[in-house]
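One chain is shown next in C-alpha cells, namely the form predicted alone.
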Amino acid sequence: MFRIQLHGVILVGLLAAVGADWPQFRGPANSSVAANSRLPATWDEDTNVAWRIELPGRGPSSPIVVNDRVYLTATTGVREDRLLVLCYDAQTGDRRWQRQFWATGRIATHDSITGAAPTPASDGERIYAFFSSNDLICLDLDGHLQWLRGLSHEHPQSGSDVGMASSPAIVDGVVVVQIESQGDSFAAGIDTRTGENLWRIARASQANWSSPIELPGQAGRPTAVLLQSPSGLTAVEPRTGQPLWTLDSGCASMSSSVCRDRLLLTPMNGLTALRLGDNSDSPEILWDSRRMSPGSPSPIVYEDRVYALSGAILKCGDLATGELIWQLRLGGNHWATPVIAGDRMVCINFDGQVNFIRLDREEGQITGQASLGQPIHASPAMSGDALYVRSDRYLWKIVEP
C-alpha cells in the first residue's frame, strides 16, 4: 500500500462565514445554487473584477471556497506530472500557500485538459485533492500534509488515456472516490482522518467521469452515497460500502446527478426524476424527459424548476412533470455547470463567453454578457456575492463593490 500518514491533533477554528462556503464540486449539496447571493449584472476588465491572478500550473478543476480562502488544484512540469494544491486569500487574491507532489499514476490526458480535472472537496477542516493520476492528497486548511494515497500505485490498471475527472464526495467522515475506466474500475470509501480504506467495491469496466453525491437519509436513518455510471445507479452506505439499492438503467458518463430533499434528478433516459424511498428500497420513477436531457453540464434544481444545459441550449422544465417550459439559445459549447444566485444564472461557454440570465417564469432572458478571453472547462464557485471563475491559466474574483 502506497500511503503517507501523519499523526497528530489538529486544532481548527470556527468558520468565519457559516453558509458562505462552496466546499466541493457544484457547491453545497452539489446544487450549483447560492440562493441568498447576488450576481453582478456584468463585468469587464475595469468593472466588477476584484482581482485576477495567473496560476502557476494548468487544470480544468473548479475552485472551492472554505473559511474565506479559495482552494484549487493544478499540474505543472514538462510532463504535467507535478501536482499542485493552491490556496489563495479570497479577499485579496494573495497566495497563502502552495504544495507540490509527484504523480504516482498515469498522467496521460486529452490535450485540452491536464491531470487536475477532479475538483477538490473539504469538510471544513481539511482539503481532499484528487487528481487524474488517482492520487488522493489530504491537507489541513493551512497546507500541512495529513496523508497521501497513490491509488493507481495500488491498482495500476486503473486509469484512462484521456484522463479521469470524477470529483470526490465527503459523507459521514468518508472520502468517496469513483475510479472507473475500461481497466480496473472500482469505487472506494477512505477514512478522512487516517487515509485508510473502509471499503472498496468493483465497478463495471467502462469509461465514466460522473461524480458521486450524497443522498439525504430519512430521520434516524444513515445517509447514502450515489454512484452513477453508464451501467446505472447504485446507492451505498458510506461507512461500509454496503449496497442499499440499485437501478439498472444506463446513465450519462459526464453529467452528474443532483438531489434536493428526497427528489433525485439523474441524467438517465434524457433526464429522470426519482423519489427516494427507504434506504433499502429502489426509488420510484416519477418522470423522464428526452427533451430535458443535459449535455456535459449537470442539471440544476431551483424552486419548482429544473434546468439543463446541452450544447448551446439552456432548457427550463417543470420539476413536478418534466415538461419543457422554455428554452434559450446561448451560443457556443458548454462544459461548465452554471450557477444560480437569486433569480439569475450565469453560464460560461468553452470560449469564455459569459451570459447572465434572468430566470423568469415564462421565459429566460439574457440580461448581460461578458468575455473572459480564455477557454473555460471549470464550473464557477460562489461565496457571499462573489463569483470565482477559473480558466486553464487564471483565477478571477467577480463581485460588485
Contents of the next structure:
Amino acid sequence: MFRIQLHGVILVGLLAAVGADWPQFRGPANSSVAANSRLPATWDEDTNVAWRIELPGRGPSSPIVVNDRVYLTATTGVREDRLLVLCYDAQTGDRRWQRQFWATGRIATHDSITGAAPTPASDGERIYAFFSSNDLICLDLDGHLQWLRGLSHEHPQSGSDVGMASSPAIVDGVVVVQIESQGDSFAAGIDTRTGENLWRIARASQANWSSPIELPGQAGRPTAVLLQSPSGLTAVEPRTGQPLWTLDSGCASMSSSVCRDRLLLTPMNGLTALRLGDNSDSPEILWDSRRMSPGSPSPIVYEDRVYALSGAILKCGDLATGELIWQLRLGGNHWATPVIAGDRMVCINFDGQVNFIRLDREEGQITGQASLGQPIHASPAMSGDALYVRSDRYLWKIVEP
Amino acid sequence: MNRFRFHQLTWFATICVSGGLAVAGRADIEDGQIRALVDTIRAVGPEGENHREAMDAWQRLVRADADHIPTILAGFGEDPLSTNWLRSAVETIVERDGGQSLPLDRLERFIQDDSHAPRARRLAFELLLDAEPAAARRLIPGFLEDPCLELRREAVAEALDRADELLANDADQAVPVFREALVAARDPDQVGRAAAKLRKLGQSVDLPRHFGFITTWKLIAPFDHVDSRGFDTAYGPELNLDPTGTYKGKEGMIGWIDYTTEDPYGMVDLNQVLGRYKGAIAYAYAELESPEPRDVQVRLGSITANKVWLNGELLTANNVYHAGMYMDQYVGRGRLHAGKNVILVKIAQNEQTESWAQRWQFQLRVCDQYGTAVLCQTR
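Given the form predicted alone above, what does the protein look like in the form predicted together with the partner chain?
What follows is the entire complex, opening with the chain shown before.
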C-alpha cells in the first residue's frame, strides 16, 4: 500500500513539475482558472522571470501550453501577410520549430493588432492555428502539416479589415470556427483528422469577435457548441451543426461566454446566468445584471463567485444571484481576460500594468504589481505554477524558482 | 483534361510512388516521383477537396532529399492553398536537412528564372540567403524590374539606401538613383520614401500618375439609402448611364458635377464635394481611353459600401461600412476595350451617427497585376 501511495505521490509530483495543459483560449473549458496552480507573489525584470523570448513576428493571440511546449501564432513580413506558428520548449524557452505560411484571405487589421489575433487550440495531438485571414492550419505537435484551409479564399466576401479574432473550439473531433463580419458570415465544423467540412451554417452579417465554446454533455445530455453573437445564442450539435436551441437576445461581440457544469454565463443584458436544459430545451434565465457587465475580457466563474472586468474596474458578483459583492479599481483599460490560480487573480491591462489580486470574500486586494512597459492584448496562459504572458513582441515565462 | 480525370491520374501516380517510398524517414526518390506527389497536392480544393490524397502525398514528399527542393518549388502555382501545402513540405525538408545539402547553385538559377511562380522564387531566395548571406549583394540589384514584387522590393530598398549614401556627397548623383527607385517601386512606403527625397531635391513627382489613380470624375448624389435600402437598388446611373443627363435623386432632380482631386493618392472626399449626406448613395463616372484591349485591375479604397463597374460589368461589390480603408482595399479584375471605356463607381453612406462613422470617400486606380499604372485617362 505504501508503495502505491509513494508512486502516486511521485506521479503527482511529476505532473505538477510538467504542468497541466492550457490548450485553448482561456485554458481548460475556457474557464481562465488554474485552481491547483500558484501564481508568483511578485514579478519584475529580475524576479521570477524564467525566460523571455523576442518573437519573430507580431500578434495579440494568446499562447497555449501542450505537453510542456508553448505554442503561439504571429505574423511577419512587410504586409504582415506571413503567418507564423511557433513552438517553444516550456522549460528552456528554446524554439523547437517554426512554420510559415502565406495568408490567403484579407490581411488588413486595425493598426494596434495583426492577423495573429485568434488563439490556437489543441486536442493534445494536433495544433489548430487560426488567423484573421481565416486561414486554418493543422499541424501535429512536431510541426508537421496535417492539412490547411483558406476559408476566405473559399469565401472571398468573408473577413474584416478591422481584423477577425474569434478563436476556434475543438469539440468531439471537430474544429468549430465562427467567421462573422459585415461580409459573408458563417460558422463551420471541420473534421480535425482531414480538414474536410462537416457542416457550414450561415450567420448574421455583423461584426463579431467572440469565440465559440463547448457546452459539455453530462448525465446523458449531448455535448454542444455555443455560438455567441450580437444576434443571440445558438447551441449546435458539434458533428452536424444542427441547432439544439437558440436564444434571440443580443450578446456582446467581444467578451465570450463561459460554462461550468450546467451553468452558462454570457455577456447578454450586461451579464446573464442561464441554467442549461436537457437536450434541445432552451436554457432557463436565472438572473441578469447590468452592473456585472464585462468589457472586452470574458467573465470568469470561480467557486461561488463570478468576476467581470470592464475598463479599469474588476467586479466580483454572487454566482447565485448576480449581486455585486465588491469592485476594485485597477487602472487602465483591459483587453486580456485575467487568470485565477488558487485564491489569486492576475490582471494585465493594455499598458502592460500587471496586478496580482487576492480574492477575499469581502473585497479584492492588490498584493503585487509589475510593469511590462508595452501593450498587452493577449490573455495569459497558466501551466503548473508558470504564467505565460505574450506582448506584441515578447513571450515571458513567469514562475517562482 | 477535366479535373476529375486529372485527379484520377495524379492519385494513381501517388500510389505508384508509394511503392517506391515504403521506408520510414528520408528516401531518395526521383524527380518524376516528386512531380507526381506535387501534382497530387496541387489538386487540393475548397471545402477540403482531395485533402486525404494530399495528406498522404505530403507525408511522402517530405521524405525527399533537400536536393529535390527546386523540383518542389517548380510545382508552386497560382493557387495559394496548394502553395502553402508545398511551402510547408519544403520547410520540413530543410529543417530535417539542417540546410547542409541544399543545392545552392540550382536554387540561384531557379531564382533568376522569372518563369517560376513568384512565391517559389522568393522562398528559394530566402533559403539561399540563409545558407549563403553573401548572395544578397550578388542577386538583389538584378531584381529592380522583377515581376516578383517581394524580390523587387529588395532591389528598391538597396537603390534607396545607395541613393542616400550618394546624397551625403553629391545630390546630382543621388537624383537619378532615387528616380530609378521610384520608377521600380510598387509598395506605397517605398514610393513615398523616394518621392519625399526627390521633392526635397527640387524634383517633381506625379504620384497619381505613378500609381494610376483616376483623378478626374463626374459625381452625382444623393440617391436614397435610408435604412441601407439603396445598395441593391439600381438607380438611374446604373440603368441608363448618361454623363450629361439628370436623374431623380433623393431630394429631386440632380445632375453630374465635374471634379478633379488634387490629392496625391487620388482621394475623393464626397462630404467635401457633394455635402454631408447620411443614408445616401453617390455615383462617380470616369472615361478611359485605351489604345488596345488589355486586362486590368481596378483597385478601390472606400470606407463605406461600394460597387465598381467597368463597361457595364460589375467587378466588385462590398457591403461594408466604416471598417477600415486603405489603398487597393478591393481589387476587381476586368478588361479594357480599345478606345473609350467607362468606369462607374457607387459609394454608399449609411446612417451611423458615431464620430468615427462620418467619412464618405474613395480612391480608385487602374493598373496591371503588378500594380503598374495603366495610364489611360487624359490628365
